[in-house]
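One chain comes next, on its own, written out as structure tokens in the form predicted on its own.
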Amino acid sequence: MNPLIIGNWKCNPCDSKKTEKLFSEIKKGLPKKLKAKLVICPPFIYLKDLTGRGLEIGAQDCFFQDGPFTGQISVSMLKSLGCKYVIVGHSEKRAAGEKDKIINLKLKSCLEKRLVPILCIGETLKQRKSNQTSKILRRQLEKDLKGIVKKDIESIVIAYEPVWAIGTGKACDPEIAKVVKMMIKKYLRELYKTDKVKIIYGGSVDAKNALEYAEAGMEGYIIGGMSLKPKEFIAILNNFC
């Protein structure tokens, strides 16, 4: 199974200029012979510009139902537009107040229209400190797929995101991640009897440490800052060709 890699921009670049180079630059220096599947999120407004021009392209965010929701962006008009993948749940969601109900239905929503969501969970530093990672991140699995059954557990890619190490600089260990992936396959397999789901990792990964994380377990990455600087972001594909 090849590795899944998701380049999330976030609130970046700040215009179209910028954001035409950095895709440029990104797909001129692909590795020819990549063995990952590659799959860029830029901001919405971004998303009709990059799709349909040679690399999968997802959302950041959804919302879970069409009309009268001011600001909203739904699953429906994300597939109109070629989306394949939708990031669900990331930590900077949770910060501002998103609840895991809403995931639910922004997962249930994503699978209805058959993009593949990208649910995003991960514990704080003080949760990990105070060795409530496996309580945590349950809770979270729990509640973000009440209601999704089997048939379609095996569609969600997990990403295991600690929050203390997102553009911290301070990646977790690999052996750390590999533990918690091991976790997270027990419960899934507890729950759905399955061990066909994609467990990828976020959290300050970068050319140096992308190797040890896959020579670890995971089946991935979701990567912010890395993925905004072309050559650094090649480095990281390198390792997967």
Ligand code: PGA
Given for the second form:
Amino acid sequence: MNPLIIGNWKCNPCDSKKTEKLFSEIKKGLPKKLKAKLVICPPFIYLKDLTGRGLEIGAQDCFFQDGPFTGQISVSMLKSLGCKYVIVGHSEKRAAGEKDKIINLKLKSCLEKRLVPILCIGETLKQRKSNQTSKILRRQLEKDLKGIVKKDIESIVIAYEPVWAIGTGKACDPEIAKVVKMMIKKYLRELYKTDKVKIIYGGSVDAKNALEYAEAGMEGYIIGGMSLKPKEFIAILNNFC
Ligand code: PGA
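Shown: the form predicted on its own; wanted: the form predicted together with 2-phosphoglycolic acid:
Time for the whole complex; same chain goes first.
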């Protein structure tokens, strides 16, 4: 199965000119025979400029309702721009106070409007060191997926993003990622009797380690830092030709 590769630009680049340069360098360098589904997730303000230009574009977040919600961007708005994917529950949003209840509403809104939500879950270093990883991930899944029915679960992508591996250059050992993937699969089998949910990995992915995650059974990636460096990003993509 072709991997799903998400380029998460986070709060970068700082202006339209730099955004245009990054986008066109990635587009120009794309391997001709790329056997992966590539999605670029720029900040909201660049979405309109980048959709419809040959690369799949997604959002880094969303809001679950239209109306009197100052500062929010709703799923309907993202849909109207042509976005098909939305990152939901990224640890950087969770660290800024986003709660599972809100993540759950965002997931439901994406599903209702037929956008693919990429649900991020992951443990902190402290939680890993105190052997709480599986408890934490299970709890996140329970709360985030509450009320989501079987017919919708296969439309969600789950990203295992250990918080300690994000932006640190200390990628998670692929064998650990594999164990976590099996744990998530087991949970989904128990709850939904399905094996079809895509599980991807994020956290310090680079051109050297990317293939190791594919070999460990991860079905794609969220790539932050390296998606801002066209050469490095293309080198990652070149693994999938
Ligand atoms: P990173 O970020 O690749 O810079 O570790 C990944 C992410 O936060 O999704």
